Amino acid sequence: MSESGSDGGKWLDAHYDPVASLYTFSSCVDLADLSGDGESRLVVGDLGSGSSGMKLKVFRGTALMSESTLLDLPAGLVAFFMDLHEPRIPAVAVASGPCIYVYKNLRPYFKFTLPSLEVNTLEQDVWQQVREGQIDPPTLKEMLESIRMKADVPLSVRSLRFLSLDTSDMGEYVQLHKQQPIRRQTVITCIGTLKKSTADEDGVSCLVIGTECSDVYILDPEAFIVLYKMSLPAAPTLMDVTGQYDVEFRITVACRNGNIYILRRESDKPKYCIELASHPVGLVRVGKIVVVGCADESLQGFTQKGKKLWRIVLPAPIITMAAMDLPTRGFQAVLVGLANCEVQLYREKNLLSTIKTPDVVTSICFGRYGREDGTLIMTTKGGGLMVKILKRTAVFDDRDSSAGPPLAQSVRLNVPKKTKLYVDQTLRERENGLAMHRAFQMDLSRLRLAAAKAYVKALESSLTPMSSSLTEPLKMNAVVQGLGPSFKLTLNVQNTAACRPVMNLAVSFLYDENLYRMRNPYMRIPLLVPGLIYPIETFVECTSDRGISDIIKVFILTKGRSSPLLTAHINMPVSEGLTLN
């Protein structure tokens, strides 16, 4: 094994076979314990060349374990538990054409065919006339084209193939098929599983299939009869199923008309509809968020009711998408395979990791493979097979890579409900809005005036710890140390001028002589050099035992002026020494 360095070393390169000859999509890949030994196998519906070589392949580790020939191209593949028999071994259902082929213990077990559709009566009458020799092939072509344009019921496959033939081949085609009864059969476009009664990992599951005739069927897992039928406005292409059939379920379907429909148990019609600006190419559910990849190179998130949550633009077109669910860590994200040979990992709209691949990835499957829980399996456009293992020490950090508002803005606020008092106040504000605004502006103007007057008074009387004089720019702060009754008072005086020293200064203290006694209530200050802090220390002794304190006023004086340069008020602490005595 080697470390994959393109994404910070979060993945280990376990296996890469560029000539594995696997041509498939994400809907035809699944992981399941098919032997009951605790080791999961890789089950792949191989498309072959598109017209031949379709096979059901099972891999164990890096080796091909078994393969079975398929009669038609697989549209989807799922592993599901169809009964409660021991040992608990899942069956494999392969949707191919109008049939579902069920394999149990890797052997053919059952074949389910979709119910036939209604045949156009006019079409039947025309073919009956052909059978009796009343009309020739050119006349048959004209009549079938007329029926196709006007009839509500579509033509059968036999008639559509006849209309696509050249005139020279029509006679042979009619002679070959005119004696056979007409049948109109639809095909399966997507397949999924729905837990029947319990959400357990090994619980019995029903099959959910979408058909070309815009219907969704839910099949019984044992009798393979139709339990529930729902109709859509268009043919489904992608499907995600959650819930239990006996309790409540939700089927999210992306259709060929570019919309996403959400089906619920209580209705056979769509409950919600999500209209997209571009056709969906990928559909994954992560928790309660439906993540949709679109053909316009965008990834979008929606709620279960169809509300759009976010949208990000990707660097290349989307080829395939798959869910990444790691229950042991409680981690859920979306893997997106792009046309630029990258697989990007997103949690909501945040890009967590990017994996560089040697070829374009066409299918992605994440889950337990062998005995390793965090295994990522990918197949490439050239038929290669890649297996990567998530390192146990890997940590994914959310990074909001998209421009726009931060993540915190998308968090919903817990807004309280409107009370009667709130509604009454709102009505009052609407009725008296002009008067309330005028009163607010008047109070604001008075507040500004009072603040301005107090500021001017402080400047005129030097009641600030900073001097407003241009010739003696000073700054002072005071520090009181001690528990009492003796306190050490330190004044830090600084000359804030650029280059001019300040001289002829003195400091004076004003205090209540009934509470305090000072050794030096008046001191001279030496010459103050600009930029330096001069500490001036003195001692204050509290003479009262009543456990009270007072303010000591400090004045910085200069020679020849009656008003102080600056003033400071020191809130003295309570003397704890006398209290203890």
Contents of the next structure:
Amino acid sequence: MSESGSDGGKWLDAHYDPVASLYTFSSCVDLADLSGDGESRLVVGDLGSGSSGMKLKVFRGTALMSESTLLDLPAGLVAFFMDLHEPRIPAVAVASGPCIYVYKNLRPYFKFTLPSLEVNTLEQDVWQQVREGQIDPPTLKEMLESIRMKADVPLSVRSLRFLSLDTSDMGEYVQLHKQQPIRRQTVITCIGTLKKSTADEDGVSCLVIGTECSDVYILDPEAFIVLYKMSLPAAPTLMDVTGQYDVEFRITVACRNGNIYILRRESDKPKYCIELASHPVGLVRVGKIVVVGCADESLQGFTQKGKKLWRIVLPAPIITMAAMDLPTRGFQAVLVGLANCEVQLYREKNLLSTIKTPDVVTSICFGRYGREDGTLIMTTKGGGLMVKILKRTAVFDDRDSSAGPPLAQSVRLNVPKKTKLYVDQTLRERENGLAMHRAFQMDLSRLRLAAAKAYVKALESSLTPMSSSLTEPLKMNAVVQGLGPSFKLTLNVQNTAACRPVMNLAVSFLYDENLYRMRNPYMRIPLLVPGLIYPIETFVECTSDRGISDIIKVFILTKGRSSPLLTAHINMPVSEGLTLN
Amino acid sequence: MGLFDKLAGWLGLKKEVNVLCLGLDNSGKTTIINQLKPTNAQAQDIVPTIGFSIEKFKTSSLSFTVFDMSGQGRYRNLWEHYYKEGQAIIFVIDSADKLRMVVAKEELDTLLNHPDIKHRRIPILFFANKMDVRDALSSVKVSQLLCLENIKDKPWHICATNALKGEGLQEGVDWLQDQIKTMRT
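Taking the form predicted alone as the starting point, write out the structure of the form predicted in complex with its partner chain.
Below, the chain from earlier opens the complete complex, with every other chain and molecule after it.
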């Protein structure tokens, strides 16, 4: 268990497999109790290499439990309850291409294909003529291109494919396909679930699908018929559904034109529209707030009616987003996977914690996995699978990171009442303001002059224990040890220059010869290496028995200068030795 | 063992010991306690424990009172209220649940660092349960994952068990009984 500092040790690292070869996005990951034993499994629609190896994988704990091959790239995956049978085992719906594959007990159960679209009649006529051999491929190409330019109904995939071919391949392509009738089909771009009539956790859900031709369908879970169809101005890419089909529902759709539309029951056109400055890359609903991640590295919050609440700037582009909902603790937040290998957790606009990941996270799923409610499952760009469990004791403190007036500003100060004295003083100050200011300025100037004079005097007589000379920067302090009559005097001399040694120094003492006797009142100081402290010791004997003390002056002298470099005054202690005798 | 204890033993009076049975949900605590009870008192169906339940059973020389605590996340904060009373701890681990081994370790660390436990030399018996499950971890692996070798100031012992059949339980209980006896004398 490693605890990274930034997430404050809130997550336990339950599992990390960097080579799980799981390549997927948040829309293709879901958690569901697929065997009805109270242990949730992880269901993943694996995109494989993008052209092959698409699989539906199911994980239990740390191990892969089952995998089955998918025919096409999955666009979305949801687990949902399609009936009321006991035991309550959810089905898995995988959207790929124009179809939804429904799995029950991890076995293929049903395939739903979107209703085919109206085919351009002109296009149909042209292909009819091809079948009868009336026109050759180059003419066909010409005619199809002219239809494409002006027709209201777009061409079918077959015609579009034909137009993109080289002239040499056209004949073969026409031979291969001309006998089949033309069909125009759309593909599914996103999928979600909508509870049918109850808000229960295990209530029957309808599938909600968004298609490339800008429609949103709601499907009946048992009969798989289209219950409701709504149209959007652009192709949907991300979808969030809330509510119940029979009561009231709200579908929030992010579209490819950079807008977000909000659809509601009893209206087949969008009710509200949010126009974004940048394209949406993530859409999550937290309670009543729609959180949108945009391509301009920002996270924005909107009300359900499309009113903008806040916007924050993120440190890196958003890769994926997911909701973190922990109903047992009443905690809701948004997880944002960023391109700088971080997953950040936001409650509204406040950053709660950051998880550092070894690789860029491409899909995030939070929920109950196994028997643990607060499990965070992430897959990485390199195909890794990471499982983290929220600690039971973890607490996210909601510190408001936004800049604004500090809390103390709104606290009222306890201002005392104005007294008579206060009012009089204020009046006096108001009347004599100029004179008071002048008097203050004069005193201040005098004080500065006095201080400067004292400083100059000290410098001139070298009274300071710090040498001001640039050539011999010295520092000294003195220590007196002993009770008397004999004292030990230690001078600690230090050369504070950066690299230059100091030579030819001497120490001399000035003292009252009636009181003290010194063994050697003049000493030479050796060469001082910069930085080191040199202790210079001497002994002082107090000759008086009257219990008085005096000052001993210490001078540091240099050769060829009459004034000392440093002066120190040592207050000698009273000799206790003699009085004891 | 003192003379009085011997006397009490002859008279059939057994010393009472309070034991806490802890572990994550679905690790098999209640099943283990159920196996240790006399055959006629055993329950047929084991259901998830809510809060806690008190069970009693006897061994050759001791009378155990077991606080069978619920392991569910929302009840785990109840554990610490019983630490003071406990004279020994049985910690049950689901050896087949590799994913939640970190959660078990986290709960064990919290337990060992609790002020009511930290400075007491109370014996801890680990049951690495569910050995019958196909890819269950061995007891050595479990003790590695839980870093049991770091417990230096308390006697501990780990047993591989299968609570459904009762395999391995007696060995653990015998160890616990010995430890409690040596603690008393």
